[in-house]
Amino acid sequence: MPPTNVCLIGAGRAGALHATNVHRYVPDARMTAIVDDDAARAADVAAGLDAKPFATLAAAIAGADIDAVVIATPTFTHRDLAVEALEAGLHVFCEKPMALSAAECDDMSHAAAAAGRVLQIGYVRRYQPEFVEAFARIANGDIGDVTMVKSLTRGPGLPPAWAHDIALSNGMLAEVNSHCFDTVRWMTGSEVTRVYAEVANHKGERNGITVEGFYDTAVVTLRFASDAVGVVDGVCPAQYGYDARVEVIGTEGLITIGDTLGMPVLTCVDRSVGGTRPVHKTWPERFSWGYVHEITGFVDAVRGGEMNGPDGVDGKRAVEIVVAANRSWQETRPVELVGAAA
């Protein structure tokens, strides 16, 4: 079987992240097409690669060779993006959040059933393989039944400007803490029923950030339909580093995932302030073989593997949590999620 074609929408740094990983990791892929609105930095990922520079998925699509794309522009581009490259038979991976509404991961979905393609989105922390090794222990029913997660992720930096517009972005809790809303319910089993969300913006002034409605730090209650309970934080920016964990309790006993150490090495110089450790600085860091395994796992998927990564329907429910939340806030109220199940 000849190698599976992949074009890359979005030269961003998770895009560029992506297309190294398959030319480096993958053997059963190749880059041959690099999409992004900048031409410079479309013709520089693409350099590196072996792949052609366009400057929209349509050219590509008619000047490459092309089997499968990877998306990852902003947010409120994914669902037009994904129709057209599912409507001219390509695979899609989509980086998350999926999308702004569960309207348009429907739209996106309805696409690749249409088309008999894979669609697959970017929930990095399914491949990680301390997660995976966490859920494989709870489904084995090593902590009994799970009553309580919790998650968080903690950026270092600003997302970008586009994100400060919620009705761009959806917000933190979309660019930030939508792999948490994923976890719990990948951990649980179960699906979030009512959600309850205190926002609040510390940093956006001095960061120059004067968008309505924009917030730097979040805390997220769940209630899920196995009757365990939730909750989810975010920060961002975080100065002191990168910071992705989750606890699992269940009936016998209690499962940690991560920590915010980087590496087990401990410096001692100055014995009046004692040691120091260093700590995850960024994302590709954190998750660097979570990355590899999942692009792995979907050229598999695209060559006729079993798709076993989250689909439509796990990106759409983690797009209407993020909703859902987001109107808590903004209506000071808990709010129901119509019609989740266990």
Ligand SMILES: NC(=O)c1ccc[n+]([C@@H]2O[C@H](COP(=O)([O-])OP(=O)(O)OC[C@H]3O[C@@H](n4cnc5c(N)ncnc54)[C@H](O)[C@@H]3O)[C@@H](O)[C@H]2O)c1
Contents of the next structure:
Amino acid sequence: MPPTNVCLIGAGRAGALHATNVHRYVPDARMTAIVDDDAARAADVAAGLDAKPFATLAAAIAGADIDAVVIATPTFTHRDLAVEALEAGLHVFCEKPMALSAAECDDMSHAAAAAGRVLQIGYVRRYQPEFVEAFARIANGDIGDVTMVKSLTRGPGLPPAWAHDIALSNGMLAEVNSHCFDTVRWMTGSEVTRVYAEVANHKGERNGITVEGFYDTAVVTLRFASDAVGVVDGVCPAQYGYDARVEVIGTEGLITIGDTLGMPVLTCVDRSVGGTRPVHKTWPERFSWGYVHEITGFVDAVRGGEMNGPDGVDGKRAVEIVVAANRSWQETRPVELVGAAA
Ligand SMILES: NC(=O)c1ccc[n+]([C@@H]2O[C@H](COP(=O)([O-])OP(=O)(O)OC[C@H]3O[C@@H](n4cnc5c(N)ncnc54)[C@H](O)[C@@H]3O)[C@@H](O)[C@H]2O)c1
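Form predicted together with the ligand, following the form predicted alone:
Below, the chain from earlier opens the complete complex, with every other chain and molecule after it.
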């Protein structure tokens, strides 16, 4: 079988990582096209990957061999780009959050079903080894029935400027914590039925962000159809490091996932002061293996293997939770998720 030809759309932070991972770690695939409306970025990422740069997806379809696309553009572009790619018969890996609204997610899923093509959403934690191991233990019944789940994500840097505007991104609950919302659904095996969110803006002014609705700190309490309860929190920017941890409490025990500490390296210089150990510094470092496994899994599914990654339903559910949580803090009330199934 010939290699799968992949086109990246959006050669920014996440896109450049995916393109490099395909090039380095996925022998069954090759990068043939890099699309970015910033020509310099497209050319920069294409150089070294033996791929051609393009300004639009239409130009790439006309000028390169393509079987599948990786969409890593800002959230507000996901729906149109995914539908365009699927209608052209291409398989789609789309970065999280899937889109801005449940209706946009439906458009994408309907286009995938009509075309008979793979649509996978970039919830990388589903491929990160310690998350996979924890899920297997929960599924095995090691901690009994899940009664409570807590998931936190704190990122060190400000997201790109477009993500500061909740109209374009749905804010930090989407950009950062949608990973948590997907994780808590996965770990509980149940749907969120009610949320209550509090958010705050502690560092926006200091960072020159004046756009209305910006927040950098959030806590969301969750109720699940199974009667489990949960908490998700986020801080971004959190200068102390990249921090992603989960606790799952069951009727018979506890599973924890993740650690603030990075590499097991300890420096001791002065015994009266103690030692220092590195913390996780960035998301590409924290989830480095997850990113490789998820893009490998996508290529496998495109090549006829089982599609076992997060799909359009998973993507839509996370978007629904984000939208409900934003409504919750805006209206200072708990919000029910209509139609959430057990
Ligand atoms: N899975 C993860 O851990 C993770 C991490 C970071 C970002 N992301 C997601 O990846 C997506 C991109 O985020 P980012 O931080 O890489 O953004 P970014 O701003 O760094 O990069 C986006 C790129 O898309 C390009 N672009 C914008 N509109 C375009 C269009 N219509 N056509 C072609 N190119 C276009 C921009 O020029 C830019 O180069 C978002 O959905 C974000 O949530 C996921």
